[in-house]
Amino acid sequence: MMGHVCDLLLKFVAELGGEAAVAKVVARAGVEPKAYRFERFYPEEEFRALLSAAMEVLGVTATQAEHAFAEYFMRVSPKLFPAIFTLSGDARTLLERIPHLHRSIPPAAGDAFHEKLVVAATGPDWMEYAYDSPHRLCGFLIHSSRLVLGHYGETGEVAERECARRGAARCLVRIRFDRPRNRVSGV
């Protein structure tokens, strides 16, 4: 898991429950306290342990955690990465870039990198993610995709067509944009 996501998870816990809550999460997860580095990848099991411990300490369900973390993530990410959000210019461009952004970090990850998210298909007014992660955070993906639409003042629909939680091989999430992309110009 990207260090950036682990770091944001602990900052989110700190915002909700303070540093005492972070200390409890780290202790319950059974990991050494550390500063997570953005460009490093950490074991998937470590993130899973942190996430489970955070849900316990905060007393929330998986669905509540995914939605709240998506809202936090979308509140802080445009401030942390203003160039990515500005240069993308619209929701579709940003959403299509996310898998590429994840792939751009692996040289620091070595063998730890696992491609979890790919753009599986596209059409003039839609795109579809294939999401394959042991964390099964499809609720986070769906809610954050809706928030990306809102960030750019756009409308559309985000729907899960297949779900690993319900036995599918992976999750398929389709995002429909009310404003179709101009095929000639790409915007």
Second form
Amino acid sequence: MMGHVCDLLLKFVAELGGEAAVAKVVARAGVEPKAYRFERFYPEEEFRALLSAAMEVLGVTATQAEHAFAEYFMRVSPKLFPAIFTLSGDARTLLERIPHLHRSIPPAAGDAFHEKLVVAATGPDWMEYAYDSPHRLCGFLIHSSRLVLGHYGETGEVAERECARRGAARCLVRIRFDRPRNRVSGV
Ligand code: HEM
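Output the structure of the form predicted in complex with protoporphyrin IX containing FE; the preceding block shows the form predicted alone.
Let us now look at the entire complex, which starts with that chain.
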């Protein structure tokens, strides 16, 4: 997992429980305390261990953790990357760009990117993500997608059609947009 997400996870823990909670999470996860580098890839098991430890230390379930982390993620991401959110202009454009954005972050030398999220299908007023990850964070994906709609003041529906947790090969998350794409501004 790229360091950006590990770093955000620990910042999220710090916001809720302070540096003491971060120290507990790192110790419980059994990982070396470190400053996670944005573009560096860390073992997926390390992220998994941090996430499990964070759930234990914060005393939350997986679903609660995914929702709360999505809220944090969508609160800080537009501030960290204002150009991406502003230039996208609407929820669909942003959401369709996300897999490309993930792919285009240049990894640190020697690291390899493993794609977990792709746009699998699109229709006139919908798009569908295929999400295949050992972390099975489809709750995070669904909630973040809803928050992206909210970020642009839009409405729509986000529904999971298939879920890896229920035995599917990967999760399929469909997002329907009430507002048509390429709308005329102000209309
Ligand atoms: C500017 C905004 C964003 C940035 C910079 C960003 C960056 C990243 C990075 C660096 C990763 C780690 C990739 C990896 O190592 O596998 C990641 C993972 C991911 N991101 Fe984003 N992301 C952004 C927005 C979003 C949004 C809006 C969504 C949801 C709609 C999203 C969904 C995901 C998912 C599902 C993963 C994979 C988690 C996993 O490992 O299972 N991202 N993102």
